[in-house]
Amino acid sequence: MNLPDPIKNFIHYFSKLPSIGPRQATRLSFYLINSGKSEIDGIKKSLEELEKMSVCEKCFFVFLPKNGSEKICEICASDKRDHGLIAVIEKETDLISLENTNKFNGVYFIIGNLQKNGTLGMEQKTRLSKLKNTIETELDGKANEIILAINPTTYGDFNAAVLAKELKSHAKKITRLGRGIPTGGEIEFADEETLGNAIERRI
């Protein structure tokens, strides 16, 4: 079936959505056409909003800068956060689980979603440059800790080795979580109280 134009836009932008193919971007669509113009405008204004946030120059979260000009997110700028204290993360969701816990008082580095051959991509290696850079500039060559926070799945395994053996010369000791959340699962899905363990817990 021919769709309108307007639909075939909606469809081949939403589909690009983590976890949203071609067919549920169609029902999305057609959901927001039967909800109304407001539901629209209000997803609309939603979007819109998304494009003041920035990327954090240190960690590379995202944060909504409050004049303009800020250039690193609270957590980063935080002088009560262990800045010896480093979780290396791959992806958002994976800060806000562990941030959730209360248990960590440190600050966080997203790495971006590792590849499952152990290999790191060219933004995986910017970042890491940028990570040592500011080890060696703002804590004398040596962070205290770092905690590999990767996934403990068999390729969050074989991709903590990889990242282990680049910051070995970066720290004074480096660890990962406990193993609180099971084998094969993710940082992202742990309820608070199992991560929390996993943090206490590291090795």
Second form
Protein chains: 2
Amino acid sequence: MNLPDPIKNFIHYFSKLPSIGPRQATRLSFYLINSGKSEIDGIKKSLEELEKMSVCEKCFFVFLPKNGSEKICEICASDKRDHGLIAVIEKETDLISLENTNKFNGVYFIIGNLQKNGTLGMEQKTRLSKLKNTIETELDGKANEIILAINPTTYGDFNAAVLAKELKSHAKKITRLGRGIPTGGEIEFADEETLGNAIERRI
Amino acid sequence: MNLPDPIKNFIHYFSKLPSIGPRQATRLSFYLINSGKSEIDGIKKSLEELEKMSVCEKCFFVFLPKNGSEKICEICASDKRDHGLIAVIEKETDLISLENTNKFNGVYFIIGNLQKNGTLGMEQKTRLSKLKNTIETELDGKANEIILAINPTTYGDFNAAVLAKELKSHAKKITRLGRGIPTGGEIEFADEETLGNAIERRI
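Okay, that one was the form predicted on its own. Can I see the form predicted together with another copy of the chain too?
Entire complex below, previous chain first.
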């Protein structure tokens, strides 16, 4: 069955979005047509608003420029944060999670989604040069500490090792997030690796 | 962490969409901000296009009015279709699936997603009156055949029984889709219910 162009066009754009496939996009189109103009207008408006957001030139997090001309985000611009302590993270949502702990007063650096083959993509290489450059010009060549806040998975460990090697000469200390039993977790169900780490790093 | 208003607003609208939750909406916002203006503009454009679509007053399927004033879709308006043969379906995607078989030359009627408690919702009741009304005014009170093309699940069977009762006086014959082993399926892995149906309705 040949779908009308507006639906095909909608599916084309929406199925390009992460974790939305053509089937979900098709269902979304029917949902929106049935919802009517005011619902669609609300979404269009929210997209217009989104266009006001910028990406920080220093850490690559998103931010809303107050007067339209700032190039860096509130965290990177803040003099209350410790700029010598840098958490390297994969994605924006990791920043939100870490920030919500209220335990971190350093700054962030979003390296972007890491590949699974232990090599850095073009984007990662560009961002890494940017980070090194910031450390060289603003921190006299060495950050006090770089926390590689990468997921503690097999690939994450692999990638963290690659990043550690790359950043070794640009930090006095390179660390990763602590490992152990998550709060609320049960010893009985912890895997051996996690439990082993919890014994070694007991507090 | 307090997210900027444009992101909060975006999450508000996008997490209202079916099968998109607040987490996915958050990730989408970051994805779009990083993609930039042209990507967002493409999506906005596709939403504008979608607003041109209408919902058919007769069968509730979506369609693109050619001159802006039609109230019914191509299928309902076609004189090549058998208007006495009506397939009652739950949703638009079911229509596309049935239409793609090229085996159905009747018309459709979208009843909307059925509840799981065997009662018809307000929306379903309104649509059902509409269908009865169409049958009374255009088919002299009785359709030749109504196919209840509802999913052959427990709830689907239940709802089909409710609909069959409601429509009994408005059709000479009420049928459901045939059941058996799907093409490409293996007897070994067919459940007993399916296999039982396949034996009873052998061809």
